[in-house]
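Next comes just one chain, in structure tokens: the form predicted on its own.
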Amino acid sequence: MLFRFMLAVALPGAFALSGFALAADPLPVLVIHGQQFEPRELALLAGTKLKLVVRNRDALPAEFESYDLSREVLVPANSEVTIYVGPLEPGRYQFFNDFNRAMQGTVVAKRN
């Protein structure tokens, strides 16, 4: 009985701590706002596979596309998607919104 009580108390706390740790992890975020990417140049760590959050705050959908990164993903209006990039060699990688090619940006992969 004591074991069940301790399990009931400890498990939710463990999940809460786990969620907190994940929320505290710094994820690179690329924001679409006012028909622009912010920032236009995003620095990432070379040689590491990373999650990249693309957050669309505009009322129009966007399509994040990069030939250099081999990524193409629809980002609905007022929502976000998570994509994985890398591991990247040091260098510059262009991306754009396929629905509005004037929206462009660059990922810069740098060594630590």
Second form
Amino acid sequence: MLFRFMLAVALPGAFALSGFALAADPLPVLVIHGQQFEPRELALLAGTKLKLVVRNRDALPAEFESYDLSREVLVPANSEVTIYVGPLEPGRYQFFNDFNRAMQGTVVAKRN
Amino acid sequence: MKTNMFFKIMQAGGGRPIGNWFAAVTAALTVVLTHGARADDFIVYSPYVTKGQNEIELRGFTYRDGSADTNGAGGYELAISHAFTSWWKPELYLGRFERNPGATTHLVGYEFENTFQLASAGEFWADPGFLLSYESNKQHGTPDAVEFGPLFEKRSGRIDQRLNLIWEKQVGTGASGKYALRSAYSVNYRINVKFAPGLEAYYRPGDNAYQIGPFLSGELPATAGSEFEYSAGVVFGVNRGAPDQTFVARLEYEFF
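Requested next: the structure of the form predicted in complex with the partner chain (the form predicted on its own having been shown above).
The complete assembly is shown below, putting the previous chain first.
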């Protein structure tokens, strides 16, 4: 009986904790700041679909674009958008700001 | 002062002169508008919404056909929009105008259109959205209408595809009980930001009209964060119910 009670308490607790841990996992973030991408090389896990935050801290809108990643998304000034990328094969994937082509960066997808 | 601002816009985008492109698109639009029916039939909507973005849009079409009843007919419309959130963009059509062959252009109505982005880019195989609009018709005996349906967009490298499935239901006095489906599809290949050649196809079983043809579209950067988007093309009727040729032009200014 005690075992069942402990199980009944422990299982939801374990789920709650695992959920908390998942929620606390930081999403990869690509920051636009000072007319540059930070980091310029963003390492991502290959083989899985990932949520990526593109955060624009500049006072100008940016257009995150990548033919390699098949994405094009406008990021207003001082705001952020969320996109999904992948699953990616291991390799390098170029991206740029379509409003300022001098701003370029690379996603580097690696296996664990 | 106005001249300086115009010059700045024309020269923006890293000093790249876009005046020639702008002039070419404006000329195409002018040809279409002066020859001009339902202008909203010739658009393939994108499901994407960008919070805070404003748009001014002008689009039109004109028919060339062997039948005198159709040849020279056309229409155009002017719309403004503002995206209040990252998922909702209402758009107000300030006027929808039509011209029948040999007649003058006249106002046919207004429209309130809403685009909803339903998922983040890349979340699903294709990015989904939804269109919901209300058309207020000003012509005597023509009922108002509600339009709704899903929008899809899929990017694959430089290739961009869109698919719309839209149902129209008349409402009010004299309304038909039917739901009329129309579908639109586009595919283009982005050579660079200014040039994306492709195809557009329109399927309107309610009008017994099926059309397909080549289009050229692109983006012309203006001042930082704003841009002109153009598209122009011709769709050919593939059945007898459709006009032989329909010339279409669209010009949109997007800014924050």
